[in-house]
Structure formats: C-alpha cells, structure tokens
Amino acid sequence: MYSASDLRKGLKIQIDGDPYIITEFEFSKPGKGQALYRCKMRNMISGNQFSQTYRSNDKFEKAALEERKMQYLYNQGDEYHFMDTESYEQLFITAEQLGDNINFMIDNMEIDVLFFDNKPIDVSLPIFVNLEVTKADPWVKGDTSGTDTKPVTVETGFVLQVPPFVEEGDKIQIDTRTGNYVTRVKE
C-alpha cells in the first residue's frame, strides 16, 4: 500500500481495479490543515486522464503490473505478434495499443511488454534503434530551402528528417522517444 506522501511522477497505482500512472505531481502545505497532493493521472488501459487532489491520510493500492521480455515476431494486418523469451508463449497486441512504437519495431527485436491482469497494456522499446534507410531523395547542393535536412524513409515505413549526407542503404540510429535522427551507424 502507498500513502499520499509516496506519490510522485511516474508512480503506478491501482484505483477502482484499473492501473494509473501519475503524469504530473504537486505538493502543497497550506498554513492550517493537512497537506494536499495534486496529481494528474492517466489510465494505462483506456488512456483517459484526470486530475485529483488527495490528503495525507489517503491510501493507494500498488498496481499489479508485470514486465516480461518478449521478442517481436511479425505483424499480420493490425495484429503484432510477440513471443515470450522464456516460455515461448505467443500473443498479439493491436496497432492501436502499440501506437507510435510500430514505427521502430523490426523482426526479432527484444521488447519489454507490461502486463496487467495477464493482459498486455504497454511496451517499452530500447531508447535507440538502428534502422536501414530504404528511400532517400538526393540532396541538391545549393538547395536554398533554408533547412539542411531531407526526408528519408526507413525499413519500417517511418519518415523522418536527416542530414543531407544520409543515403539509401545507410543504417541510422533513431531515438524512439522522439523519433529523431541521432547518428549514422558504421557497419
């Protein structure tokens, strides 16, 4: 059990049977009375957000979450199939549940999958992934558009801006948190 004084950004708690993550947190102690804990929370299943204020004597249940290492196998339409690396059990997660993560997933990639009540609710990708550029238009020297970047498409179909020296066939490193180019990867 957590008390209100344990609340902080990123903490996962269970309210009315659903897991929530605290996205913003603020503590205030008025001159008289109890301390107040203002939280913005997001439901980890539905994605709904709300704000709530708690007093110092409020108690919270720890969210019963489990994280498992899984390997991404393939996708079939909107279903993305994964295999547990220990039990070899397979499951699928929908594209809607994965969100923007599908832009960075390649076959056989190891991913941490978060489970609540034995149902997958979220995935954690590595912070950096190396993907091959499959389409890159040549950059015209003297192009005065004002930017020194050009759009490229990587093997997953994701389009991003990169420096002009990146060419088709290059491997580039991408930050999965922002979707931005980091560096060109030497083979």
The other form holds:
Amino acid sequence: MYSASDLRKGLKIQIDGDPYIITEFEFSKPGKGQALYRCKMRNMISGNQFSQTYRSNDKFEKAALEERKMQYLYNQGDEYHFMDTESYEQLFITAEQLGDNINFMIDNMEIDVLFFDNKPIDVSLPIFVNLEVTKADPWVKGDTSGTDTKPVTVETGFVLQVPPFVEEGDKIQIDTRTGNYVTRVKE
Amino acid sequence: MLAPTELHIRAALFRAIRTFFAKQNFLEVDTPIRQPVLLPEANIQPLRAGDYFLQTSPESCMKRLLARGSGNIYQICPCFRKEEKGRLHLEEFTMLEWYRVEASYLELIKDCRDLITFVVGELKLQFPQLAEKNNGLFRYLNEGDCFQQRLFTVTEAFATWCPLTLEEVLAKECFDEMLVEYIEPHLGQGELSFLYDYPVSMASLARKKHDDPMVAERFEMYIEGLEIANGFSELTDADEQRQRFEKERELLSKMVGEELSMPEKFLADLNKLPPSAGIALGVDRLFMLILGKSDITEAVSFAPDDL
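Output the structure of the form predicted in complex with its partner chain; the preceding block shows the form predicted on its own.
Whole complex next, starting from this chain.
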C-alpha cells in the first residue's frame, strides 16, 4: 500500500481494478488547512485521463504490474507473437495495443513487455533501432529542387524522411520515441 | 541551489526587510528553535529533535515576549513542518514573523503592502539589471513603483469563483479543496490580493470579529496564486484559546500518534497579551517570486536534494 505522501509523478497505482500512472503531481496546503495531494492520472489500459485530489490519510494499492523480457517472433495479421526469454511461454499482442511500436519491431528483437494482472498492456522498445532501407529513390547528384530530405521505406514498412544520400540496402538508426532518422549505420 | 549573484540578491532582501522594520522601530528578536511544547494546530505536523520539537512557527515565544511588554517585534527564523514537500513547500523554510501591539489585522494588511513595495523597490535600486529584465515581481510595479492591491472577504471570493457557496463548502468539509481549485488561481495576478475574514473554524489563534462572531479577523496575502503571508488579530482570551487548543490538540495527537501536552506557560501569559496583531510571511516563497522562479528549491541556498 502507498500512502498519500508517497504520491509523485510517475508512480503507478491501482484504482477500481485498473492501473494508473500519475502524470502530474502537486502538493498543496492552503494556510492552516490540510495537506492536499493533487494528481493527474492516466489509465494505463484505456488511456483515459482524470484529475483527483487526495488527503493525507488516503491509501493506495500498488498497481500489480510486472515487466518481462520477451522476444518478438513474428506477426500473423494483427496478432504479434512474443516469447518469454526465461519461461519460453508464447503469447500474442494485438496491433491495436502495440500502436506505433509496430513500425520499429523486427523479428527476434528483445522487447520489455509490461503485464497487468498477467495480461500484456504495453511494450517498451529500445530507444534506438537499426532498420534496413528496402525502398529508396536514387540520389540524383546535382538535384537542385532544394529539398534536403527524401522519403524511404524500411523493412517494417514504415516510411520516414532521411537525408538524400541514404540508399536502398543501407541500415539506418531510428529514434523509436519520435520515429525520426538519427544516422546511417555502417556494418 | 543559488548562484553567487542570487546569494547577493537574497542577502539584499534580508537587509531590506531589516531596514523596513528598523525604520518603524520594531525590535528584532531571536527565540529558541527547539520547543518542548507546541501550540497545537491540527494540520501542522512537527518534526522531532530529541525530547524537543523543532518550531513550526516562532509564535509561542514571540507572543510571550509581547505579554512581557516587548512592544513591536519581528523575527526572521527557520521553521519546520513535517511532510510539507513539493514545488512550493520545504520542510525547513525561512519565516518572517512580526507583531504590532495596539493594532488589528487591518494595520497588518497595510504593513504587507508597504513591506513588499519597500523591499522590491530596494532590490530594484541595488540590482537594476535584474529589474530591467522585467520578470519576477518587478513587472508588477506601476509607474510610482507601487503594487496594485485588492481585498476580498472569504465569502465574496467563494461567491465570485466557487460553484458552491461558503456555507455549502463548510457543510461538506471541502473548504481547502475548493479554495485551492477555484479561488487561489485568481488571487494576486498582477497585484497583491488579500483574502480576509475567515470562518472561525479556520483560525484557531485569531480573534473573532466584534460584529460577527462566526468570522475571525484573519487574512492571507496572495501573489501569483501563491499564499505568501497569513496574519490575524490575536486572540487574547486564555479560556477561549484553551478550548480551541483542546480541539486542535485532539486532532493533532491522532495524526502524530502521541498525546501532546497543553502549552500551559503560553496560556498563562496569554491573558497579559496586549491587543495586538501578528503575521507570518514565507521568505523563500517571496524570494522565489522576486526571482521569477516557479520552484521553491531554486530560491534557497541548498534544497534537500543538494545536501
């Protein structure tokens, strides 16, 4: 159990059976008044946000969250299959749950999967991933169109803007938080 | 943590405060920080120091000095309140407290405005480059280097901004929540705001108003939505004070998990207290606003995490 004085930004608590993460936190105490713990929270499953003010004697349940290292195996339509690297247990997560993450996942990648109540609810990818460019227009030297980037497609099917010197078959590093090109990788 | 230039500004603020009070013949006093007994206030938790408590305010000793004929006094000292930590709170903070005899809370409201005007004016003279940036409190100074001020009674403020009336709020016991949510953000924006005439239940050491015993002569000064000072006409009736302390002591004893004793020596002196008014002002918060910062840990020489 947490007490109100444990509340802080980033803390994960459980309310009415759902896990919440505190996204904003402020301690208030009007003169001679009681301590107030003002929180903004996000439901870690539905994404819904809400604000709530707590008092010092309020208590909170820890969110029953568990992070497990898993290997991404393959996808079959909207089902993305993973294997627990310790227990070899396999499971799948839907494309909807994975959101934009599917743009950066390649077979055999190690990914941290967050479980709530033994159900996967989120994945955290490495911040940087290296992906192969599968489609790029050739760089025309002397191109004076004035643009300093061009679109390319990488092996996951994700399309992003890169500098004109990047060619088909190159490996490039991408920031998974923003989906932006970082650098070309020499192998 | 403060940069060297900020240390100079903070030192100048302390000098200006002392000059302000010296000019008005207030006596600077210093009283023990460790106290064997506290004035019980339900929502203020003390920190322990061996068999003693660290003071949550210098009120007890300063009023006893008044009762012994000290006349007008002020003090700048550290105070300690357990579990008060956040962007606007430090467990150890610097308090400016002053008492004016033969005066009521109305004179203190004037003191507040004069003090803020004086110290910000002094800093503007001494640090013109700081004032030129026109942030912090300097941007509030009008052409005559004064601050605008507005006064609201607590009842008015709730009627204006809160979806519930003050009566409803008191009945539902959500005064603090409503104050923080609906009232405070409107106060002290571009001016000094004074919220005054609190319900008696919100002012355990303040005198009741003669013509309205439901209201206590207490006020708070706000700047930028932030409570900077809390003052009141002092209650000088020891019997009434004892009754109010009993309620507060019961609540506080529960909270700290030990039976707290009554401040008997304080109560014995209280009957000799001349009519007077006293106020506490948070120096670190004032300095934070002067610098135009939004986190109190950036307004003190060392924040807890710096130690």
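Throughout, rigid core stands for the largest set of C-alpha atoms superposing within 1.5 Å between the two forms. Only a predicted model underlies this, so the values are computations on that prediction, with no experimental measurement involved. Numbering follows the first chain given and starts at 1.
(message) Looking at Pro164, what is the CA displacement between the two forms after core superposition, in angstrom?
(response) Shift of Pro164 at C-alpha, rigid core superposed: 2.6 Å.
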